[in-house]
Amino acid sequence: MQTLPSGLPPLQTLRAFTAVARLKSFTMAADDLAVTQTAVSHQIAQLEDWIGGRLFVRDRRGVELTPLGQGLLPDVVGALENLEQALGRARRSLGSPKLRISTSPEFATQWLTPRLTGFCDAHPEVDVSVTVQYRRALVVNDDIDVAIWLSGGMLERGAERLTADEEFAVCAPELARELPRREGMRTAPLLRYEGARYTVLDWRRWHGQIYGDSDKHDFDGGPSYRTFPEMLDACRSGAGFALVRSSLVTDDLAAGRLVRCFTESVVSDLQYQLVIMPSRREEAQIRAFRHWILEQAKPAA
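The structure of the preceding chain alone is requested, in the form predicted on its own.
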């Protein structure tokens, strides 16, 4: 007779289970959780050993839940949400109201940080901190109250869309004035940065969406920078063209530090979303931040 373990499996195995189930990919779940694919595979195997049955199968469509996994998923998601809420209530019962925000490096540096002083000045009683990461934080359970994610397709649970981004190329005004009428992209390097895969700011994909042919340019020959701000600094100094999302260069375009150098543009498949647990929207500091950021994100009249 098989003896099953007692107690509860490790929390990270449950988080890995819900991430793989949601994304249908071990690789994407690893990126989402900021761990290696091997770690996710190990955590799923650990949970399957604990339960005593398979939770996932791989087929031509990718990773799919087994009937056992399908039956388990709603209960695990609900249990994690209940745990998040309980921990959040305990934390919020102590001291002054806190607001913990999680967002990506690009959105933090280019959009949120320049504006956040306004919120802090209007609400000095709220202790605000920002966690910068590519991993999608679990609200509350990761000590996070509000998350701002880049996501495509349907809105996440408890999410509201913040942006209506387009993707286009920018450069320094001096460089734009020297561009020829034709083949302008060949006149300067195409700049890149190391985190581009998280925002899908890929020159080859963008060019292919517009022209359907991406074989005429060297999309990987330009210099690559460590961060998005470093790439933009180089772009402002005339080092080449940068592919951007409109929300990330709003201030630069308004100040004339960068200009749109070509007419070509595509509506992005990914948009920034504000994610708040529905049960927490009426908490004073979260309600205030939600109202503030939605107002800030409104398109200029």
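Taking the form predicted on its own as the starting point, write out the structure of the form predicted together with the DNA.
The following holds one chain only.
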């Protein structure tokens, strides 16, 4: 008969086998492999069942290889080492993969940076760098692999939408308690930042879109900050109201550092988009990043 259930047993059982043979102990091998003793016991039992005979003699103070195990060990160790060398060589031949990201200050600070550690943990071999630019580089140049920028429609060929933003006003929680009504808007300053023209977070326009009465009010004169993060920092301290897009304050809202002042909001016609250099699209670290960031963006979509 001698039917083979399969050509090879699970790889993990072989690694357990070599570890136990080397350390002469299930418990120490388990420690070496960073699993529990239970797992090693199961794996050795599984390999022994697969082969059809005992590989170790279990007795007091550790374990010893049977003749069967002694015959098997050198070949298994050798084959696994060959595999590791060959695969390691193939991997190293590609060099350390790099991932260079370009984005705006507000997106980097409010969205990307807090989440990026997750990607770095999952892909420690990738050398990640983030470049912050105040104005979008019209062409994704050779120093950049992927770019994330706010734009309307699909400007770049192959760009992918990351967010589905609304625009609304936020303030510090204390300010919301003191000035709960719409009229409060005129008793506390309206914060603004210099990028506002480009990113179209403009109080007058926003108010007009909702109430149609933008002419009646004065929207000028509040403090102005150089960047969105600076403005938001002031806002958190209670300096006034800030007009934001939703994807930039999800963390602040969740943590209670900021609250929405009014229920009114405008669906933004600008969205953050992921732009990948077409020639780099197939590289593994870039495919991984794309997969990761689309996943991250999902709940906000």
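Just so we're on the same page, rigid core means the largest C-alpha set that superposes within 1.5 Å between forms. Positions refer to the first chain, counted from 1. Computed from a predicted model, the values in this text were never measured in an experiment.
Shown in the overlay between the two forms, fitted on the rigid core, is a CA shift at residue 23 of 2 Å or greater.
With the core held fixed, the Cα of residue 125 is displaced between the two forms by less than 2 Å.
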